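In structure tokens, the next block holds one chain alone, the form predicted on its own.
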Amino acid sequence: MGRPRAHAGGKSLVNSPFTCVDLHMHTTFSDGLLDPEALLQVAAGNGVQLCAITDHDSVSGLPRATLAASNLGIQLITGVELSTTWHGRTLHVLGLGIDPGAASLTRLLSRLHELRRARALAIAARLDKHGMPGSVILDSLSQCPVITRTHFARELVSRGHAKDTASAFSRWLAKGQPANASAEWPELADTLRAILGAGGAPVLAHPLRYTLSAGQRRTMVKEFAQGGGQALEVVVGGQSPSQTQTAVGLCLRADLEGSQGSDCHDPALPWQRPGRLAKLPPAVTPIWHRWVDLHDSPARPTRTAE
């Protein structure tokens, strides 16, 4: 698809009928606190018209999300957030508008699930080694479609071993701490191929959260675009106006489209409330121009790989 350009004066050529868009949200099918129905109810109540469920390394919640969105009268874009590696660093890439049952995506998700399971076993063993209930926690998480470090953090809090999830990370789970375990996520090129093979648009999530120098960040975005990446998450929950302007510069320099999302895991947190976002700056072409034909059209169920 050709990429519409912005006018020199900073006005996008795209006239979107969607005025409230949130393309980055998580449910209980990864590490969100609400199931798809409850999360989309919150989103609809906040005026969201177009949204995406982007669970970590999982598309299992999409059938329920599609039905819930249809019942609520809002449009849902199929999505996923994939863990990937770029020059030894973990990045997150959103796949928007994917076919959840595509072979390329199914293969990658299977690989990611194996890696996550191995990491969860390693975290549990390291917690056990330090007198913490790692194996007990892992057993309690057996029904989770995807086990994340956040699941372990919440369990440590609920069992009285940490006052909050931030403390659980800083004491046990963060890089360099006793229970931290890394995973060799698939390389960025493999992740981009899987998303593109599933008919989706790859979006680099929260580009300013990675610990990088300004030069490294520009290189990351450039190589993402060169590998087939199509958009940058310019507006994300909890981001300052100055950070947004930095993201705009990265986006325009790499000739990428722009996306926005709350990255909601817990809508009770004010910076993660669905739809409560600054507007995408007009200099950036919104990625949702691809789905303007969904406006006033009913949501349709999709098949899934899981």
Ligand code: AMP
Second form
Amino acid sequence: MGRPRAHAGGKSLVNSPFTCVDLHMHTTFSDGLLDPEALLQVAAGNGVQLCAITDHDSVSGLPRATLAASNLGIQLITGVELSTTWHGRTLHVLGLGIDPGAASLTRLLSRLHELRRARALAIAARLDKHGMPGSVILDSLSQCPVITRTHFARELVSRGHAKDTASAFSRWLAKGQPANASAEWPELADTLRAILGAGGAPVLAHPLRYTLSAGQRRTMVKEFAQGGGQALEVVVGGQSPSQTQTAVGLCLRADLEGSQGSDCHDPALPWQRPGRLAKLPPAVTPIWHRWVDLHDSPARPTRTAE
Ligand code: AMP
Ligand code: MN
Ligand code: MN
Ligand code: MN
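Could you output the structure for the form predicted together with ligand AMP, given that the previous block was the form predicted on its own?
Complete assembly follows, chain above in first position.
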């Protein structure tokens, strides 16, 4: 599937009518702390003009988000953050501008939900085995639409078993720790096909966060582009300037467009504030150019069924 070309170098950014863009945020429909209405209110208050809600393996929050964005007068792009496997490692790929009801995506999401249910059971069993209240925590999460490790981490904290979520991860839930259970997420090629089949743009999320050598990282980005990937998340909350420079190099080398997002789970954390991002370096073509027509049009339910 061909990808739209919008190469205009630095000029394109200067001409972009959107000056505050955040294309990666989480709500209570996955592991974010705020519901769609509250999160978008914070985003609007921070001056965000164009944003995407990208919950882990879920599009269930999008109808509420679309309505809330419309009421707040900000533009919303539909989104999702999909868990995927690349050479045995977990990667995260954002699908932006997807049709949430597309068959390719619905099939992938039901597979992901099954995998997440099985993994939550495995995590609970591992915690139980180590004398931690795994099954009790799992019971308390029964209403949770998508159970992530963050949910377990927060419960371990609130029950006094860890001082904060970072410690809950480093002691129990991170890779190699006793309650970590691996999941065989769908392969990258299948994930890319599902996003493209839903009319969306695949964006490789936080490329510098994976534990990879420089060579492996280049291969990851190359194979992502070869499979139909369209953009790299060049600017992301909590990233250092030198990491951003590395991401720019990866992006240009693979001839991808660039995206940016806070990866907000909790707007109270300074490095995750919606819309408060470093500028996308001018060498990179912003992915949001394809949505420029949304600017100056009244906020309306967008891209939900196109
Ligand atoms: P999951 O998709 O269920 O494996 O959960 C992944 C989520 O856990 C990520 O999106 C982060 O929000 C969170 N996470 C992963 N590692 C850490 C960590 N070391 N500290 C805090 N949160 C983490
Ligand atoms: Mn998360
Ligand atoms: Mn992620
Ligand atoms: Mn995320």
